[in-house]
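Heads up, the chain below is alone and in the form predicted on its own; it's given as C-alpha cells.
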Amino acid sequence: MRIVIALGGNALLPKGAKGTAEGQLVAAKSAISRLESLLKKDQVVLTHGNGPQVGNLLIQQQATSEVAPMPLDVLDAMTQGQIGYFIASAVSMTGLHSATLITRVVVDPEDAAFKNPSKPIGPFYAEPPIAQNPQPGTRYSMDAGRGYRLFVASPEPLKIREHDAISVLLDNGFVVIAVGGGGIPISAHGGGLEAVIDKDRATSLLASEINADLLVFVTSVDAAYLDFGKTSQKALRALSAKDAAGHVAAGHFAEGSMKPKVEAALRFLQGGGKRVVICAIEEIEAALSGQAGTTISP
C-alpha cells in the first residue's frame, strides 16, 4: 500500500521546547518508532510541518543585521533540510533506507493570499510582541486561541515538482522524506515566492499526484472533534465525506489548525482517494485500525 504520512512541525519540535538539535533528533526518533511497522511494510512518504522552525529562523534573523537576511522561500529550503536530516537519521535506526528530497511546489504569484497572511508559524506568545518587525506581507494574531503567532502569506499549491521523482524512490524501496514544510513556493517559471504553504494542503496534493491509497495527518490532538475545547466537545470517529464538508461549512474546525487537515482531506477523497485518518502519533497503529482518531471516507 502506498501512504502518505504528514508529521506536523510540532510533533518534531513540541510547544515550549527549545529547539536544540538533540531533543529534535529526539522528537524525530520517538516518531519514527511509532511508525516503524508501516515504513517497513508499505510504501512511505513523510511530509512535515516546519512552522515552529522557519519562525525560529525569522526571529534569528532580526537579532542581528550582521548576516544577510534570507527571504521566505530560502528559509523553507533550510528547514526541509535541517527536519529531513533528523527524520532520515530516526529512519536509518530502523535499518531501512530513507532519501530526504528537497520539494518545489508550485504556486500563482497573483494568489490572493500573498495580500492577507493566513499560515501561523513560530512560537507562541501572551501578546503580540510589538519590538519585534514583521516582515512585509506579515502580521501577529491569535492562533487558534493558544497565542500569538507570526502569520505569513500561504498560497494554494498547485503542483508538486518533484512527484515523479517521489514515486521513483518509492518503487526502490526508499521511504521519502518530502514536501517539508509545505514545501518550498515557487512560480510556474522556477522562481522563489516569500511565502509558507500550508503543510496539509502540499501533503493532500502530493498524495494525489502519486496515487497514495491512504493519507494520515499525524497532529497534537487525537481526533478531529465538533465544538474542540468546549465543554460540549465531541469527538467524531468515522464519517463520510459529506458529513466532513457539512461540519467545515458550519465552522466546526479552527482555521490553521484542523480546519486545514480536513479541507485537504476532503480534496483527496475527491481526487480519488480511498481513506483519510487524523490522529495523534501515539495512537496511530489503533487509529489506522479505525480504533482511535478520525476516519473520513468517500
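For comparison with the form predicted on its own, produce the structure of the form predicted in complex with a further copy of the same chain.
No partners, no molecules, just the chain.
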C-alpha cells in the first residue's frame, strides 16, 4: 500500500518545546516510533509543517543587517533540510533507508491569493515594523488581537515538481520525506515566489499525483468533531465525502485547523483517492483499522 502521511506541527515540535535541535530530534523520534510498523510494511511518504522553524529564521534574519535575508521560498528550502534531517535521523533508528527530497511546488503567480495575503507567519510585533518593507504580496496586519504579524499569500498548489522522483524512491524501498512546509512555491517557469503553500493541500495534491492508496493527516486532536469544543461535541468516526462536505459547509470545522484538512481530504477523494484518515499519532494504528480517528471515504 502507498501511504502519504502529513505530520502536523505538534507531532514534530510539541507545544511549549523550545525548538532546539535536540528537542526537535526527540519529537521526531517519538513520532517515527509510532509509525515504525507502517514504514516497514508500506510505501510511505512523510510530509511536515515548518511554521515555527521559518518563524525562527525570520527572527534571526531581522536581528542583523550584516547578512542578506533570504526570501520565503529559500527559507522553506532551508527548513526542509533542517526538519527533513531530523525525521531522517529518526527513520534511521528503525533500520530503514530514507530519502529527504527538497521539494518545489508549482503555483500560479496570478493566483488571487497574492492580492489578499491571508497566511500569518513569524513573530508577533507590538507595532507593524514599518522600517522593514514587506515584499510585494505581503503585508503586516493584526493577528487575532495578539499583535501584528506578516501575512503572506497562500496560493493553490498545482503540481509537485518532484513527484516523479518521489515515486521512483518509493518503488525502490525508501521512506521518502518531502513537501516540507507545503513545498517551495515556484512558478511554472521555475522562479521562486514569496508565499507559503498550505501543507495539507500540498500533501493532498502529492497523494493524488503519486496515486496513493491512503492519505493520513496526523493532528493534535484525535479526530474531526462536530461542535468541537462545545459540550455537544461529537467525534466523527467514519463518514462519506458528501457528509464531510456538508459539515464543512455547516461550519463545523475550524479555519486554519481542521477545515483545511477536511477540504484537502475531499480533494484527494474527488481526484480518485480511496481513503483519508485524520488522527492523533498515538492512535494511528487503531485509526487505520477504523477503531479511532476519523475515516473519510468517497
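As the structure is a prediction and not an experimental result, all values here were calculated from the model. Numbering follows the first chain given and starts at 1.
Engineer: Quick one: spot the hinge among 113, 218, 205, 228 for the rigid-body turn between the two forms.
Structural biologist: For the motion described, the hinge option is 113.
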